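Taking the form predicted alone, here's one chain by itself in structure tokens.
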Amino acid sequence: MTLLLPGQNAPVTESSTEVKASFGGSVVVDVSAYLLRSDGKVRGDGDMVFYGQTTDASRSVSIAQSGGRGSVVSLDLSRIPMEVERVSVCAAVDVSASPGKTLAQATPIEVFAAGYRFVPVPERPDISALTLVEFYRRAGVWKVRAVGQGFVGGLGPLSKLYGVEVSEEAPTPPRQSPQPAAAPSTTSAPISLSKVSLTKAKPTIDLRKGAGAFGTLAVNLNWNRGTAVKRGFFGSAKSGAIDLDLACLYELADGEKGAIQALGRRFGALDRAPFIKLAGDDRSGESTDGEWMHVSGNQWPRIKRILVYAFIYEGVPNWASTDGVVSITVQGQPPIEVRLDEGSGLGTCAIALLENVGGDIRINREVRYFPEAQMMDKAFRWGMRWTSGSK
């Protein structure tokens, strides 16, 4: 694979391409992308793609965050509007999850873009944001350039540099109702960069619906698929991506209890009880945006509690190396993240408990490990009967 040096450019041979960025150390890094006009500015706030707005209006650029130490930006260059001349892909330290940290503590930084490799190095120890690469048009042909230009100040100043009007609201503390995030738009309305990271020190947040309903709740599990070793028949080792599965236990207001998981093909439903649906099972490891589960927020009054968990279906139980993160997105609220940042040799992890508290949603970070789901069930007093199953 050809190594690009800072400032070097190369032709892009495929209209559908990707940028994969990975980071070292323990610093949590967010990747973003900006669709820019000839003056180097966005046309509107809808041209910023990041954790709070994972695709642009033309659906030509999308992003999947994976554990804070790796992300994938997918581009369909054939669909990018003609008034957009450049797409800049950037990285910034998540100041809420890694306060006081810089990108100098996230090295080595490695970028694979359109079949090329780039290893940017922050030029100063105080750099907290970095333009990694950019795609640009020349005479109707797309090229990619290795950039590596650093900035001080993180995602907010970086976004303002590209013309995004950023809301100055302060991060929402746990156990308080978050302020509504600005909707994706190409107008001049400011965009919110708010994100809530549930930690050991601040494990709980309450979401209040106000006069309206919650809409659809989206739960995403993403992880580093290439860090484990699978076991074949008779225990023989073979390399491959780990199979990490998203699942949940639920209890409805009428007392009905159950599990939603690919194991046993219990995928659930949104339009009827239990009002929870697993979107599928990524057995191949090729999906860049992980696994998804959705909850009908309109039916939240009929749900008592939901325990979101994950289990390793195949592979060595090494949670520390999966670098997993669960993101919970609720309409009108900042994204909420729970990181699986504690190691364990056990195969099941209870991640987050969602409870109906007077019609509101209380989300509590758990990150507790168990050898099997039955023991997790007992710890949370669910009272289920378990049998063996397969996918």
Contents of the next structure:
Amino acid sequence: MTLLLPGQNAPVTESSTEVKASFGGSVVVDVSAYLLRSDGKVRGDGDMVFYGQTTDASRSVSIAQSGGRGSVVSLDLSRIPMEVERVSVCAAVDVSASPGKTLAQATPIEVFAAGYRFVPVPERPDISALTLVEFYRRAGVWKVRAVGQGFVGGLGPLSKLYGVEVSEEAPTPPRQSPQPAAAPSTTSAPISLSKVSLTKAKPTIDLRKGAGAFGTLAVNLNWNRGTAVKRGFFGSAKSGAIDLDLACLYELADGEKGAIQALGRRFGALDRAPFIKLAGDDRSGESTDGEWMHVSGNQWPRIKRILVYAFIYEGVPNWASTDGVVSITVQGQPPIEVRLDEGSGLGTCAIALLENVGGDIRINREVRYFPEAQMMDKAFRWGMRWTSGSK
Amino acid sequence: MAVSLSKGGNISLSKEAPGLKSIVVGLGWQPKVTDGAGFDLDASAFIVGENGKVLSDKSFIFFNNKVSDDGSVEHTGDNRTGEGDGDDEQIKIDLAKLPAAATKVAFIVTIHEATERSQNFGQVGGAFIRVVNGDGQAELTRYDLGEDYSTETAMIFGELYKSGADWKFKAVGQGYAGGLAKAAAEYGVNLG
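Please supply the coordinates for the form predicted in complex with its partner chain, as a counterpart to the form predicted alone shown previously.
Entire complex below, previous chain first.
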């Protein structure tokens, strides 16, 4: 197998190709890919592929864990939109899982791309994000280049280089970290100091059962319906009504599985299985408090797990412009909220996973986007059979 | 309006600017953004004769020998980082002072410590060479090296050459492995 040196390029012979990246040490490393225009920037949220959005809007680039210590990025070069000139595949230390670690501590970094081997060595010991390889169009054909260049500041400067503004809650180096110039406004939900926000850096909370059982759990999805033209993450004006549907997958302790969603009129029930009930679907856009789903806290011992998700029923999938917020309220506990602040061009968003852990409620922020519920089901290993429906 | 050349193309500077006395050759590049080792690219000029070799060791103009012995070619200084959108380095040429034996001036860019820093032209973008009229600063021609470079560490950007009584400029864009020492040796410079 041909070894590529940093900066070296080589022809790509197969249009269906992949990049396998593996890492040494005990550092948790995330692999991501960016679909870039000729100016080196993404066109929008849908052009970034990472663990939270496992495929791009055109579904020509997708990412999966390879099991163990690496990731696989699969590319169908023939399907990549013409305005995309380059696809960069990158690696960055997961600062929430491996705080203070660098890629120099994750060596050997071994990359197999389109049949070539590349072993990037971080140029500095404090580099925490690297562009591994890039695929690019040259005279009508695709080529691959070994890059191996990176940044000390991690995913932040790397994303900025490619035109993605990420809001990093995770600790960043003392230098001024770039803050999003046009972060989604919070007009649809008031800022509340008493709420618990689950973030990428702090995604999990355990609700312990105090004396007695849990009361009713209320899950609310609220969003900006797009009646006003506003500026999105990428500065482009977005308008048009957006209809989000709140839904969930459930698994009961006895093994029963199902979905609660307005689609197919599966609204559930509180007083019998599945002990989850979706309030009537708000399609009018008149309601100001969004959609509601309730879970019977008394029956929590009979529930194994619930995956709360939302999908865009009408309107262009553009989550960043919805300002979507899911809040989960359990009686006697501060409300827990999850903001859908990582945009995507995909239609389905897994928002939060509620798991029964020894009788407690463990709530984990997901905010992972999928083209359709079936793929989400697969990703969470729910194992349901899916048929199409309408409401 | 400056003529934009593609690789291998040439243009008569004497026809573009009748009565041309001097030119400024500007060279530029944009290394890819990274927090790693910095890029230090150096432009050099070789005044060569009929045999393709330098007229003398002083005909090799680079950062340690900024002016040719006859004063015809002058390197105006080194830009160590390549930052900024204008010319990174400029070389001034007084055509009247060029010795009669000079048939060509080659403009080479090499990456300093390329091997030590694992750097090459595959990691450099936006490279260009342009020729400006020394009198009035009008751009006569420009060549953007839009090639798909790889592990080359030295690059002939362009050549100024004599064709009869005319001075012409050729867009070369030819890269090769090796550094400044190799380039100098190829042009017949005696290195100490």
